[in-house]
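Read the single chain below, which is given as structure tokens and is the form predicted on its own.
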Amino acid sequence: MQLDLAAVRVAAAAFPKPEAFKPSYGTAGFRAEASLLPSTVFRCGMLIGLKARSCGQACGVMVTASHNPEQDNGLKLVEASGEMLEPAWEAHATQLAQADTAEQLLQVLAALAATLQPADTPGRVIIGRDTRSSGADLAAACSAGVAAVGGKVSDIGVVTTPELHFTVQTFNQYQALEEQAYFTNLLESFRTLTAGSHAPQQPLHVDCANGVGALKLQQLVPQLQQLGLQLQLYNAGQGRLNHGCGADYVQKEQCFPAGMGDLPAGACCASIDGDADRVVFFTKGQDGSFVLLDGDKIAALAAVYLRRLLSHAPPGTADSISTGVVQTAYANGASTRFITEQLGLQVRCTNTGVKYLHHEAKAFDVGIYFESNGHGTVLLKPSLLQRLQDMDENMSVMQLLAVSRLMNQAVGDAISGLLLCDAVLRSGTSLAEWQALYTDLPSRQLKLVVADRTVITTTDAERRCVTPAGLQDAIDAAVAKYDLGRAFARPSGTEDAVRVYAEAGSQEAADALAREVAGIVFDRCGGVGSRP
């Protein structure tokens, strides 16, 4: 592919990169303090632009930070089919970004370029962006970017994470770019998975994190309360973009988020994130105490409905469909064993992120997968939908393709998991024995700073530590003093820190475990600050 490298050059003058800046794409792109970005995002426009020339069809880039501060901004790029980008483009991204002269980066993306071929038909990038104050100008970076290398841009302006990635798909079969779509395709499959369904429901109570998906749920609000679904929205853009507020505060913190805690014991709840790709579920005990259903109570909750739908489809069908639930290491021990043990389904653990989730689940006739911080969909493989729409209609089998349509087929969506759970509490299952499928072992998660990260290597889903030398074997022995105790430290693919989780018997040992062993990787990794 032929490039105007001379013009790329005058594009590229308008973006400098700042200096000692070196940004990598995580598990969830590019993060970092907006005013750092626009070199990275420019660069990244001629990535996606590039890629989507030589496809010759739409591919898309997000402009977010998800759940991170309102100050720090990011971007995610989409694939033609609306997945998250593949992990070889990951390195070009990387490289590009990262270049620190001109000749540098002209250097990379020539020798991109030379390995591409345009398509017959142009192809497109679709940009969206959350209600962060540096959108705007960071997509008008990546539209710049896309148009130095020849790439045409559509700026569909504010717009949830998997709402950009479904217009991408979309678009990809329809050639339109009509917001309706979207939601038309929720609330018809909704209409379908709450046929028939007499249960009264109470309202649902929904944290919007001061974000975007608060604007597309007050657009939702009328249409579902004509369906039954009543959602009353908090946190719904009068304060701090994830402040004190939104998915990620609410599972990690695990407590109530702004302006929630006076709601009365037994309310169901649930928060999303501030770009809407995650969700997590929440009411209060008789006793006022904070009660979570997170990801897994999401994942066991969908994996009990969707194996009663096929139980009721026509005979045969449940035996020869594969159902699998994929989790990572940060899943809770007690959801593991109801799966398998209980449902007698499969489980597989991967490493932490959504596009390695995603990718095992597609290996499922029926895949599931929620982490724990509430990112998921439920997967059906088109060879299985094919199979479905050639039966006869039955009410399981209408119930079980507009799951397909409903949960997002190429991310996690907030909004889709909110709906899918109120269908199922409609469908005969209380919310107290949603709450009663198992019992969380009690967890606790701590963050640390290191003097660099990588000195930590994991293997076995990042269930344990291959390096440094006697870290594991350090983590194995604090472990064996606790009851139930299980515990691990990983990387951050977000930000440059470690993660430690641990598990145990009760909540003190639990918190008692993640202080040791957090305490074991400051010691051993260089810690930064204070000793846990």
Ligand code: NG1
Contents of the next structure:
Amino acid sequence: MQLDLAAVRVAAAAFPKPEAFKPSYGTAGFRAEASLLPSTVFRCGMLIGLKARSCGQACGVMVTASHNPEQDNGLKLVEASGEMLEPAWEAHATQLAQADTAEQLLQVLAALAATLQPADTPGRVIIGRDTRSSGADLAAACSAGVAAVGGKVSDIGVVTTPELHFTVQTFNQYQALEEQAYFTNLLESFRTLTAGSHAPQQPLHVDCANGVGALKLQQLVPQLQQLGLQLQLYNAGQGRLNHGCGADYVQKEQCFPAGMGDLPAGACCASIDGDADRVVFFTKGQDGSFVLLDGDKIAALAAVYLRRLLSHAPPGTADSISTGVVQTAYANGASTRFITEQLGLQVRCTNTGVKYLHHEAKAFDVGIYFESNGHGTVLLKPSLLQRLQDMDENMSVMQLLAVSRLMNQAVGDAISGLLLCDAVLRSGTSLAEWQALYTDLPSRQLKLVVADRTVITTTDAERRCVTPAGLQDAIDAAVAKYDLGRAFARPSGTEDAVRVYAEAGSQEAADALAREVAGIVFDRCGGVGSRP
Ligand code: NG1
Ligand code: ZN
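For comparison with the form predicted on its own, produce the structure of the form predicted in complex with the ligand.
Then the entire complex follows, led off by the chain already shown.
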């Protein structure tokens, strides 16, 4: 592909890279303090512009730092399929973003362009952003990058991350960019799933993290009310983004978000994150305690429901369909046991990061994946959808097809997740029964800083350390001392830290095992600061 490199040089000069800034495409794209990012988004605009021109379709960019604080920002790049950027291109993105001089930048860009052919159709880049105040300027910098390589832009303004993925996917199918298509799809599939079931007596209380999800849910409130779902929104924009609220806060701190501690026992509550791609549920126990229903519990509920729908499909359907659940090492051991032993479904474990889970889930006819933090979805294979469409109009078949429309097929979507769980709760599984599907093993997560976290390499879906030598043996010896003990350590893909996870038969034991493993990592990997 030919590029006007002189014009690129002029355009790039308006977005200089801060000198010591070395951004890399992490578990979920680029993330940093917003003022550092104009060069990164401009360069990623060029990258995704080239991709769109070479495939002749729409690709996407989402400007967001998800659950991170308001002063941060970041970006996620989206393939024409609506899915996350393929790994080979992540490496190109890192190379472009890190180029220190104009010469290096042009060299990397020209080398990439030389491997590509322009398609017959022009392609375009669809850009969306969350509610961060830095978003508009960064989206403009990204547009300038797309334009610099001769690409076309459609800026769709403030949207959720999954909405951007959905828009890219459907634009390539129907050439429509209207937001209403996203809402209609959610509402119509939810209508099909809940037809004939009793509307809940209680409202669903949703913590919106003071983010973009609040804006979108507010638009859906009246129509959802007509479908029997009464939404009460909290942290809907009056406070600081992700501050004392949001799915990440609720899941990691295991406590009520701001403004929701006074709700009565048994209230059905959920929390979404700053860009609305994660959701977790919670309630208050009779004793006032905080009770979390995390991504593992959502996966278990979805698995129970899909298994039920499949068992009511025409005879023989269920037997010929592979259903599986994909988790990471952070999934509570009790959830894995429940899904394999009680439900008889396959469970696979992948590295942390939804791109890995999504990929693995596609291997099943019905693939359910959720990270414990609430990011996930349910995928139905196109060949299965075709078979279902060819079957007689049985209620369960209609509902299976509705699940495939409700659940974002490109990426996890908090609004889809909220609606799916509500539909299942209406179909006969109460909140108390959901909670009681299994009891989480007590667990503890810790993080610590070491001199260089890359000394730790892992295998077996990050559950075992390969290097440094002796580390895994020491962890094994610690785990062996605890009843029902399990523990692992892995370097974070989004922060300069090593994460330690432990579970055991009691909370005290899980806490002690986590501390012991963190101590081992500290001693053997050059711990910084005080020993855990
Ligand atoms: P890292 O920092 O690699 O553990 C974290 C989350 C992931 C994922 C990414 C992207 C945990 C333990 N890890 O990754 O699940 O969501 O951020 O946001 O929650
Ligand atoms: Zn998010």
